[in-house]
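First comes one chain, alone, set out as structure tokens in the form predicted alone.
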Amino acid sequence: MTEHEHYEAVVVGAGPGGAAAAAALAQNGVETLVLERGVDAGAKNVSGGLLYAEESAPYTIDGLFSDFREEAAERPVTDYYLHNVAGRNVKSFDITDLHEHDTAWSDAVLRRKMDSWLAERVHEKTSETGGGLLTEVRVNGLLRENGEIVGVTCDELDPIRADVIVAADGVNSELARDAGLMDWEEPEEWFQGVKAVVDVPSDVIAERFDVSEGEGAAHLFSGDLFDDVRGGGFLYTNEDSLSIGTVFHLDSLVAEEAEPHELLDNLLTHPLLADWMEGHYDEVEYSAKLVPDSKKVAHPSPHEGRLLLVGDAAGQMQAQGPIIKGMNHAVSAGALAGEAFAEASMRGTPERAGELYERKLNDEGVMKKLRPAGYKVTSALGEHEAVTNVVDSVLTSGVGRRAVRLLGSQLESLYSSPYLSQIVPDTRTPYVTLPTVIAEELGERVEGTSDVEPKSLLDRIGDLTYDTDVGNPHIELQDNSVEASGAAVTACPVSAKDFGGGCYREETVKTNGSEEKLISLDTQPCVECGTCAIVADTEWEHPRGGKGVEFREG
């Protein structure tokens, strides 16, 4: 047997799930090493922007790290609105009651600031047990002996043995894939989000969003402003910036051949946002992220041997109607994983940590939230094109429109129902058709004119910081035909038709008197979201430690 460095626990990834796991392990005296591939924790991470502390959760981030809210968060979100949009017509619902359901608090966050702060606390805690936190280390796979998982392998370090490995390495988890616990086969199991962070002075945010110190607002958007793509938009107030973004079902993006950056621009330039940003549009960062749909991919048994998955690596992202919660579940799962290993070790059966972790996820109600039972029924009945066509036909008919008018203010209560939000089917009806009809029948015309001029895709790419691993591309195109990989030209958030500066490009090649369209790839502008791994025929892996894109906001 080859001698390798050994730790009781190795945690891969220093986001909120990894930080929670490391904290729980260290609090139980477990020697823990945390490995992070970014130049700094948070440098590779992007978030929609809200971190919840649920009253029913077994763990919250401020329970594990005191002073978190004061030091690492942006504004508490105290007002929550959903805007139904049809052209210039808008009908807004106050759904703060839904937001506050089971919520102790909810704060807007930016990942670079938050994760970096957490990393310092994690390093302090794990150093006390003989471990610590290392950055710029890419864990590229699992170390096995006689077929059993016994540690991890890295680009920058020799293999490391461990009694338990907690994979908190995100939605593109290489460890989950190595263990056969995740695949990238089905676009309908994923969302893609893109986001712009816009600098706005704190006093301007307070005035325009009518929030005082210690208050903030969240606004969601749905309807016809996203070209029939299933999904929606969001705006969150940070301390002195705004996080504005869109999230769409990946299969819908591909089917509509929609370009993510253009859908974001549709939101940024809508007159509804004009008063909020007039004279203050300074976009400082563009980013993108793949998001698992927990209803479909939250792994019911997220462990294999000594490997335990937490957070996005386990598909633990709850996006159900207006409910968008991920980081809080990563925190709960991470801490439960650490707790499970500590308890199993005390019983003399560390090999049963995964089994205990799975039981805790169920006993604490985490899996029930990620995979609501009611959704199984509505998806089985409602997620069929023929059913959707019938429902949409009724909704857009005179009868359907009259029903919407009769419901009137009751619709706000229905949208505020936690139960209904969990069972919404993934069809265009709740994302496009219904909000459009609501805005057309009940909305008021917005008269403002936007002065926002979004940045070009070229400028957005140019603003990002890269340390390109020259000569060592992390993505390889396996099939350059349009049929196999053409979807990436539009679905990739840094590519576009007739744009030569992005990752994926469609080119016409002339050979022997004939012409053929082929796909080419340049990985330099990659934002490492992983979209192309699903929609194109590629071999995809993370860049080596410290290489690739570096987000300043996240």
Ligand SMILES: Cc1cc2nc3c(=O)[nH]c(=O)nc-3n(C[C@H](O)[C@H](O)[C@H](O)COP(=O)(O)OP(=O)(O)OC[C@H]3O[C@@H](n4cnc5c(N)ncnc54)[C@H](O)[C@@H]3O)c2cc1C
Given for the second form:
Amino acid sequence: MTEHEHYEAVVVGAGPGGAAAAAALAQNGVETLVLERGVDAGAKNVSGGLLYAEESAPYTIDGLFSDFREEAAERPVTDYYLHNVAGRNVKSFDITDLHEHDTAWSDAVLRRKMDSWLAERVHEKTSETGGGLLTEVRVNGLLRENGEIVGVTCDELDPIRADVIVAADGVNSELARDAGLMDWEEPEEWFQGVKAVVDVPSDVIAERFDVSEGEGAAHLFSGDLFDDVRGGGFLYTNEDSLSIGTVFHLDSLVAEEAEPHELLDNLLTHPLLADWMEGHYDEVEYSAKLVPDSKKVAHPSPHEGRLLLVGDAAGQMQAQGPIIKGMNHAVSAGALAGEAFAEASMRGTPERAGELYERKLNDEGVMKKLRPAGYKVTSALGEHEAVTNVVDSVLTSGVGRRAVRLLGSQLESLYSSPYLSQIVPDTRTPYVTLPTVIAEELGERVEGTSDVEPKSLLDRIGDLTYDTDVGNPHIELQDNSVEASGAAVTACPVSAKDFGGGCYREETVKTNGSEEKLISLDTQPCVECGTCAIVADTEWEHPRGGKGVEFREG
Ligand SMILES: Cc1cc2nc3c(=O)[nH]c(=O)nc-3n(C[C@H](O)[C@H](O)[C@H](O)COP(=O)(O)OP(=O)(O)OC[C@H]3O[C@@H](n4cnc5c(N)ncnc54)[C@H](O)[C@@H]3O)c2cc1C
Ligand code: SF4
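In place of the form predicted alone, output the structure of the form predicted together with the named molecule.
So here's everything in the complex, that chain up top.
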């Protein structure tokens, strides 16, 4: 047997899930090594992002890391609105009650700042028990002996053995895939999020969003401003910037051949945002990332041998109606995984940590939130094209419109119902048809014109920082036919049909007098969102430690 370095615990990834796992392990005296591939924790990460502390959660980030809110967050979000949009008509609902349901607090965060602050605390805590946190190390697989998982292998280090491995490596978890626990097959199971961070001085935010110090606003958008693509937009106030973005079902983006950056621009330039964005438009970062849909992929048994999956790696990201909660569940799951290993070890049965972790996820109510029982019923009954067509034609008929008018202000209460938000079906109706009809029937016309001039894709890519691993592309096209990989040309957030500078391009190749369309890939502008791992035929891995894109905001 080869002698490899050994730690009691190895945590892969220093996002909220990994930070929480490491904190729980270290607090229980477990020798813990954390490995993070970014130059800094957060350099690879993107969130909208509102971080919730739920009253019912077993763990919250400020419970694990004191001073978190003062040091690492942007603004508490105190006002929460949903805007139904049809052209220039808008009907807005105040859904702060939904936002406050089961919420102790909720803060807007930017991931580079948040994750690097957490990483420092994690390094301090884990150093006390003989471990620590290393950045610029990419774990590239699981170390196995006699078929059993016993550790991890890395690009930059020799293999490392561990009694437990917590995979907190995010949405494109290579470890979850290596263990056969998650796959990257079905676009229906994922969302794609795209975001712009726009600099706005703090006093301007206070005035335009009517918030004082210690207050912030969240605005969500749905309706016809994204054509027929299922999903919506968000705008969150940070300390002195805005996070403005979109989250769409990946299958819908592919089916509509929509360009993610154009959908973002539809939001940025809508007249509803004109007053908020008036004057100098200073977009400081463009970013993108896949998001798992927990209703479909949250793994009911996220462990295999010594490997425990937490957070996005286990599909634990809750997107239900107007609620987006991933970071808080990653924190709960990470800490529960750490706690489970510590308890199992104390009982002399460390090999039962996974089983215990699974039980805790259920007992603490985490799984119930991620996979609500009611959704199973609505999806079985409602998620069929024929049903959607019938519902949509009733809604857009005179009868449907009259019903919407009659419901009037009651719709705001319906949209504020935590139960209803859990059972929203993933169809065109709640994302596009219903909000459009609401805006047409109950909305008011927004006057004014936006003076926002969004950046071109070329400028957005040009503003990003890359350390490209020249000659060692982290994605390889396996099949360059349009049928197998053509969807990536539009779905990739840094590629576009009419843009020659992105990752994916469609090219016409002439051979023997005939013409053929083929897809080519250049990974230089890649923002590592993971989309093409699912919609194209690729051999997909993360770049080596420290290589690739580096987000400054995230
Ligand atoms: C546009 C958008 C909007 C969102 N909005 C919200 C929101 O408002 N609220 C919310 O709660 N959630 C939101 N989310 C989801 C949220 O970002 C995720 O659910 C959350 O980040 C998951 O945390 P995690 O710790 O599991 O994974 P991540 O935060 O993805 O962290 C994974 C870490 O692992 C590292 N890593 C990956 N692979 C390796 C490897 N092989 N070796 C070493 N390190 C590795 C990565 O660099 C990263 O630091 C949003 C996501 C997007 C994209
Ligand atoms: S090449 Fe793939 S992983 Fe990279 S940005 Fe495009 S879709 Fe995302």
